[in-house]
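Just one chain is shown here, as structure tokens, and it is the form predicted on its own.
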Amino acid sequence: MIALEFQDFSCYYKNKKEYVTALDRISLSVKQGELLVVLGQSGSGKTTLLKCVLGLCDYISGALFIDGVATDDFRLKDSNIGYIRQELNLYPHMTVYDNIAFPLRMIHTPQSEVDRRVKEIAALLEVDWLLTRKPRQLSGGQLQRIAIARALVKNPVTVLFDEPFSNIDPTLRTELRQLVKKIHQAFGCTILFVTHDLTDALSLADRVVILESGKIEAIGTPQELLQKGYLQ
């Protein structure tokens, strides 16, 4: 089964009177349950790829299918996609519990179910002892875990990671990579992980897509791309 499929897909941004190509005729299939890493430098189109999945890009051509449904016919608000970005955007006035619970409360989930799910995901991510604290009381690594917990509390079928570890020290980054692997194993979800970091790609990916100037330069397993000299 295919979770995400881009067919001859392009995305453009309007710059004054001109249109700038951000993604240039991308064709890519992401299998259900796959952990796909999109690797590229700043400006390569990585974040734009995620924004297109989230329905946040206005000027597009080609086709994008989510769980087999063309996005023209897809009601994004009815989808179950988790999104973790570099800017964590936790609510500073809320406790950790309420931050994690927020997506469930937005869809009017009964409180007993909210409580069960929040405690379940908090235990999995080992932040259950922080539930009564506020974000200002947490370390950088704890904040990352809370942001991930909030994205996972609805049990999403697809999770998008947008450079989530960019501003984190190497030791903590290694710890959070292990956490992503744990999440992938526990949920069996499809993960699209965007990064510029080669070690992220080598340590996480089932397959790696290398983006450059909005085009796919190469795609394959880490081992295949290493043998071909793409991952240096």
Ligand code: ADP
The other form holds:
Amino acid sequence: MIALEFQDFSCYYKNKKEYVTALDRISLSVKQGELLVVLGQSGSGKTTLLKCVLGLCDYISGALFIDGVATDDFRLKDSNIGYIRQELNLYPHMTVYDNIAFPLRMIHTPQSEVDRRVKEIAALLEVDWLLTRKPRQLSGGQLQRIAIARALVKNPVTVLFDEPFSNIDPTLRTELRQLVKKIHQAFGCTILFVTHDLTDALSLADRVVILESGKIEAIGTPQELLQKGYLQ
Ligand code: ADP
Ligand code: MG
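The structure above corresponds to the form predicted on its own; please provide the structure of the form predicted in complex with adenosine-5'-diphosphate.
Every component of the complex follows; first up is the chain already shown.
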């Protein structure tokens, strides 16, 4: 089964009266359960690609199918996609518990079920001992784990990571990469993992897409791309 399919897909931003092309005629299929790393420099269109999956972009052309459904017919509130933004965006006034519980409360989940899910996901991410703290009392790596827990609490079928490790020191990065692998195995979810870091791509990806100036420059397994002279 195909989880995501971009067909000749473009995305534009409107700057005053001009349109800027952020994604330029992309065709790409992501299999269900695949961990796809999108690799590219700043400004290459990585965040835009994720925003399009979330239906947050206004000016698009071509087609995008999510689980076989064209996005024209698709309502975000009915979808189950986890999104970990570059800026994390945790709620500072809420405890860790309430931050993780938030997406479940938005859909009026009964408190007993909220409690079960929050504790289960917090245990998986090894943050169960932090549940009563506020975000300001956490380290960068801990904040990262909470943001991931919040994105996973609804058991999403697809998870989008936007450069999650960009503000994290190198030793913690290795640890968090292991965590992403663990999540991928535990949930069997489709993952789109956006990064500018080669090591992320080499250590995580089933396949890598290299984006440059909104175009797909290459796509393949890390091994295939290495053989073709990419990823070095
Ligand atoms: P990346 O995440 O790879 O750094 P983005 O997807 O954020 O790249 O941006 C792709 C291109 O679109 C860049 O040239 C950027 O300047 C432009 N862009 C992104 N967001 C906007 C916006 N809201 N308005 C206008 N241009 C934008
Ligand atoms: Mg970005």
